[in-house]
Amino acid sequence: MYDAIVVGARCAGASTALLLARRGHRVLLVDRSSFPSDVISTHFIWPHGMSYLNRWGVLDQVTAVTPTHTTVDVVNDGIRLTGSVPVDLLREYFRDLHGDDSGVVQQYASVRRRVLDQILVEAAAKAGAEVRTNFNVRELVTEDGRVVGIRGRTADGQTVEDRARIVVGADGRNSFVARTLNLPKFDERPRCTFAYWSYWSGFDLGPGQIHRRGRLACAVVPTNFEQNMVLVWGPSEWSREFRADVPGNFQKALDFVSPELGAVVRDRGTREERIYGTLDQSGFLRPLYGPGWVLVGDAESAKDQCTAIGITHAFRDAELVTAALDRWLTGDTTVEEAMTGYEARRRSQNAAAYHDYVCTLAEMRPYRHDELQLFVALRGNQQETDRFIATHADVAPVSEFFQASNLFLLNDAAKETSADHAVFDDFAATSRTYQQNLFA
């Protein structure tokens, strides 16, 4: 009998197994994949995600092979903002959510999953978790309406059954655990982005860049193996036309969103792998826990990639669920009280506001005139620029930055004029062109 069986050994699952094992619990971690291997991902880890890795003592392994930076460029319709997530807000985030602010770092990184997931799986094994890869979970074992274990097939074809006090579903947005339990989705947001990406060598642009123009966006972030991850995305309703010529439309999107960036990739870059893509990134929530089971990461809260928050939220969930399960497994509280506490932190008003923020951004509506004016105003205020980036990264509450009084103050204090930015020259005509499918 295990204390916990964790289904899914990537960011959410391996982290949860690592932390539970370190607290002395008997853990089985299973995954159908073998490691190292890649998976659909933005690879991006915001500073609070990197802070979790530092808290767990594995950050040095990641940064030894991965470039890191502290500033990021966010460019909307040519209006460039450069900033960092402030350290004081990072510390406040950890104190509010976890009760301590140890391990805070201001770095971010883009880490290939073949690198990151292997580090986490090896750390979980070193901590004492039993790791079983190439293992397909076929059934959840239930008794009296409660999940009590799993039944699955090993790489050599043997069917085995294992039991535990709790089964943790950490198996992603298409979670087998959630589907087997017939868990409903709610707060579904079908309007999302399509995304295509690959890896280029041959140039070094320094810190990461995120560009958006109209209904399209792109990002370039340095990653492992002296390469850059280059990503383009747009509204899902344009995906069919994009797919008609993926390489050609990939470059076309880059040239439209940022002609300078498009030229760098076209003229100086060498693509090292094929172009990968994903079309279904709709957002939804699922119930967090029930008799004998609990969900973490994308299995319980899936969101579009447009803010690249998935890995960071998986790490957050791992710490929260581990703290809750540890209180129950050690007899400090009942399972119901432990899970209620986990749910209270995961379903807070701030979490709901951020979920709504991501899903609204994923609709890829062109920015309004007043929204672009806000970006112009921010250029004259580094403190508020940093707080905007912290809001985008889910470190500062969305409701605080976008409250009306703060926006009025920003506008009143603007030190720059919108006259210097071409997008305002004939805004109505520009907005009309943005509604046209570039790939049709």
Ligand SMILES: Cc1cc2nc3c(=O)[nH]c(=O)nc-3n(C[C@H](O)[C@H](O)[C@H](O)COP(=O)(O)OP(=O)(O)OC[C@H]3O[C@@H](n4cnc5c(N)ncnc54)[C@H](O)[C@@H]3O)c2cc1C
The other form holds:
Amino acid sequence: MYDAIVVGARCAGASTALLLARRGHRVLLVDRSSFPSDVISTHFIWPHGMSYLNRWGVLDQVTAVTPTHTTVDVVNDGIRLTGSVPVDLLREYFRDLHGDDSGVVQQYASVRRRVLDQILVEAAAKAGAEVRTNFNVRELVTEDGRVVGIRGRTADGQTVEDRARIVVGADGRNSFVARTLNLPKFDERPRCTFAYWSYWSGFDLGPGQIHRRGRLACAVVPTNFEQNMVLVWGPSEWSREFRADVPGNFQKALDFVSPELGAVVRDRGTREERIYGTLDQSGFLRPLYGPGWVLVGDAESAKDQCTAIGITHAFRDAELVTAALDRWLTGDTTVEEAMTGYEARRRSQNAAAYHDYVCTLAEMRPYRHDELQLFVALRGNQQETDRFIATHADVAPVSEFFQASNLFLLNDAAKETSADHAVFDDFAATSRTYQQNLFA
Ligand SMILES: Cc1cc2nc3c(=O)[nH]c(=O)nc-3n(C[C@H](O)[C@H](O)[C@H](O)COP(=O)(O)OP(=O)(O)OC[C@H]3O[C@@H](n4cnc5c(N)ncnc54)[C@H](O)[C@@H]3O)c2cc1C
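Could the form predicted together with this ligand be shown next, to go alongside the form predicted alone?
Next comes the full complex, and the chain you just saw is listed first.
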């Protein structure tokens, strides 16, 4: 009998198993994959994600093989903002959510999942969790309406049953645990992005860059193996036409969103792998917990990749759920009270506002004139630029940045500075071209 069985051994599951095992609990961590391996995901990590890794003592292993940077470029319609999530806001984030601000770092990195997930799985095993890979969970064992274990199949075809006080579903957006329990999805957001990416060697552009023009976006970030991850995304309603010629349309999108980046990739880059892609990233929430089970990571809250936050949120969930389960498993509180506490943090007003922010951004509506003016105004104001980046990364509350007084203040400055930027020349005509599907 285990204290916890964790289904899914990547950023949500391996982290939860690692933290529970460190607190002395008996943990079984299972996954149908073997490691090292990738999963459908790019892998940009914001500073609070890196801070979690540091808090858990595994950051050095990541940075030993992965380039890091301390600023990021966000370029909207050619308007470049360079900044960093402020350290004081990072500290505040950890104090508010977890009660202590140890381990905060201001680094960004893009860590291949075959590197990151392997480090986490090994750390979980070292902490004492029993790790079983190539193990496909096929049934949940229930008694009197309560989940009490799992039944699954090993690589050589044997069926094995294991029991635990709690089963943690960390098995991703198509969660087997959630589907088996018939858990409903709510706050579903079908309008989302398609995303295609691959890995190029041959150039070094320094810190990560995120570009957006009209309804399309691209990003380039240095990653492992002396390569760059280059990613293109756009509205899912354009995906069918994009898919008709993936390599050609990939380059076409890059050239449109950032001609400079398009030229670097075309003229200096060597593509090292095939182009990966996904068409459906609709957002939704699921219930968090019930009798004998709890969900973490994408299983509980799936959202579009456009703000690159899923890995960091999976780490957040791992710390939150571990703190809650530990209180119950050590007899400090009832399971109901522990889970209510977990839910209060996960379903806070700020969490709801950020979910809405990501899902709205994922519709890939072109920026309005006043929104672009705001970005122009931010260029001269490093403090507000950093606060905007913190908001985008879910470190500072969305409501605090986009409050009316702030926008008016910035907008006054914007009126004086926007005249010198090409995007405002014939804005109405530009906006009309943005509505046309570039790949049709
Ligand atoms: C295109 C794309 C780009 C993204 N880019 C970023 C980014 O740049 N930065 C970022 O932070 N996030 C990004 N994300 C989001 C991120 O990938 C997810 O939020 C993250 O992977 C969720 O982690 P997880 O551990 O919850 O689930 P997953 O990583 O999906 O892991 C689930 C695991 O569960 C296992 N599993 C499932 N069912 C079973 C079963 N029945 N039995 C045994 N094992 C099972 C699977 O094998 C898998 O290993 C992106 C997502 C996509 C789709």
